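Consider the single chain below, provided in C-alpha cells and representing the form predicted alone.
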Amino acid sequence: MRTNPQVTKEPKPPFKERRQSSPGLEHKMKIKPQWQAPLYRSANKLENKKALITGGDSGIGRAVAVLYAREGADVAIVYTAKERKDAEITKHLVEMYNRHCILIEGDLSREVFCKKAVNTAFKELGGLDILVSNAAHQLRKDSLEEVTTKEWDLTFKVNIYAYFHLTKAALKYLKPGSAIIVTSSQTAAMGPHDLPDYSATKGAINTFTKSLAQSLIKKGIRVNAVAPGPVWTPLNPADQGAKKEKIQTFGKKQPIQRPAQPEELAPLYVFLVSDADSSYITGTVIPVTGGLPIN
C-alpha cells in the first residue's frame, strides 16, 4: 500500500498556534512538533556511543535524541529549569529504546555550566563520544535600536559561546572517530533585518565550524554544522518579537511552502557522527532549508 510521502505531508501553514513566553516549551504547544521519524530505518549506527545534546528536550534537540537512542547510543540532554517537563518526556522517550539518558539542567550562557555539563555527561554516561551544540536564543526586533546590549550578550553567549566552551570542555574527553556538531542557521547567510544578533552568532558558528574542523582533523575528530531553514519547534511561539502572522505563516515563503519538522532534520545529524557515511565530511556547513538556495 503506497503511502504519502513526507515532503507533501508534513503541517503547512497557516498555523493555529499560541504565542507562549520564552523559552518555548513543546508540551504547551497546540500544534506538536513532529520528532517521530516512522519512515527512518535505524542500523545500529551510533551503537554504545555516548552523546551530549543541548537543548535536547524539545524541537530539534528532541528529534536528535530519540534517533540516537534507535541507533544504539546513550544521551545527555541540557536544558533550562523551565523546560525539565520536557526534558523529562525526552528522557523517557530516549529509554523506551532501552538507552540510558541523563538530564543536565542549567543555564549555558555561564562558562562554569557549559564544563560542569561536560564533565557530567562523561563521567555518567561512562564517555563522551558526540556532541551536539543545538540550543539557542532567538528574539525578534524591528530595528537596531531595541536591541540592548544585555540582549546583544545573551544571545551570543547562549549561541557562540556555549559551543566554544563546550567543545573546548569536551575535548579532554573525544577521542579519534568522535564528532562534533552544531546547529546554525540560513540567517547566516541571508541576515533578516529582525535577527541581527541571532544571524550574526550563526554566522560566527559556521566559521568556528570550518576552522575548529581544520585543527581538530590530526586528532581524527570530525566537526560539520547543519544550516536549517525554519523549523517548527518551541522557539517559535516563544519569539515576543514576532507579531502573530509570522507564527502563523512560519515557513510559507520557503519553496516548500512550510517549516521543517524535527523529524526531517534529525537524520542528518546521525549522518554526520556516523564513521559508517561520513567519514570524510569536516569543517562543512550544510543547508536545509526546503528548496531556498543559499551558500
Ligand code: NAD
Second form
Amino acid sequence: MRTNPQVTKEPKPPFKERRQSSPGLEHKMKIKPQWQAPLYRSANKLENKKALITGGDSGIGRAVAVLYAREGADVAIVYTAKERKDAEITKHLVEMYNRHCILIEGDLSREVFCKKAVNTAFKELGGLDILVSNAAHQLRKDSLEEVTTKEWDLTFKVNIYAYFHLTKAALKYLKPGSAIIVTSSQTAAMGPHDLPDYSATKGAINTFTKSLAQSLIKKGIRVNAVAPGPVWTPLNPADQGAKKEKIQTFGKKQPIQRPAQPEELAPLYVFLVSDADSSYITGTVIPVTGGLPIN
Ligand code: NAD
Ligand code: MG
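Okay, that was the form predicted alone. Show me the form predicted in complex with this ligand next.
Every component of the complex follows; first up is the chain already shown.
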C-alpha cells in the first residue's frame, strides 16, 4: 500500500499557535506535535531495556519514550510539577504498549534531585541501560544586557550541569552495551544573537559528549548527541522572548522550509542506543536539521 511520505506530509508554516507561559504544556497546544510515528516499524530492538528520559513528558522526549516502549523498553520520565498532566499522558501512551512508565517529578537544576532521579529510576525500573538527557531551559533575549546572572545560571544548570550530574550518578549502574544520548541543538553551531546562554550550553554539551565518549569507551558505554534544528514542541510557543512572528513562521528558514516533528527525531534516539545498529558510533553530534549543513 502506498502511503503519503512523512517528508512532504508534515505540517508547514504559517502556524497559528497560542502563546504559553514556561514550561510549555503539550496538551495546551492548538497545533499538536506529531509523536505517533505511524510509518515506523518496531523490531524489539530495546527488549527489556530500562531508560531514563528527562523532559519525557512532552515534545521530543515524549516521542522517544513512546518509541522506546514500542521497541520493548520500560521508561522513567523526569518533568516539572507544572507538567504533570503531560507526563501522565506519556505514561498512558507507554502503557498502551504494555511497558512500564515511572513518573519522576522535580527540578533538574538541583544536583540532589538529579542524583535522586537516577537512583529512583534504577530502583523502580529494576535496572538502568539508557540515559537520555533531553530537558532544557530556553528563553530568548533581545540583548546580552537582558541576560541576568540568575538566568545565565539557570540555563547552564538545567542544560549542561544536569547532564553532568545525571551521567555521574548513572555511571554506577550502566554496564557494557549501555548508552547515553543528549539533546543538543543546531544553535551550538550557529550561535544565534538572541540565545547567547542557551546556545553556549549546547556547545558545552557537544564538547562534553566527545570527552565523555572517549572516557567511557573502555567501559563499553557509548555517548552521542542529537542536534535538531527547529522542532514543533511546547518549547518555542512557551519562550517568553520569542516574537509572535517567530512562532508563526517556525522552521521556515530551514532548507526544508518547515520544522521537524518529534516523530522525525525519535527513530535516531532508538538507533543510537541500539547495540545492533550503532555499536561503532560514539562521540558524535548528529544534525537533524532539514538540510541545513552545520558540521
Ligand atoms: P519540551 O518543552 O517538550 O521539552 C523540554 C523539557 O525540559 C520539558 O518538558 C521539561 O520537562 C524539561 N525541563 C525544563 N526545565 C526543567 C527543570 N528545571 N527541571 C526538570 N525538567 C525541566 O521541548 P523540546 O523541544 O522537546 O525539548 C527537548 C530538547 O530538545 C531540549 O534539550 C531542547 O533544547 C532541544 N531542542 C529543541 C528544539 C526545538 O526547536 N524544539 C531545537 C533544538 C533542540
Ligand atoms: Mg514538557
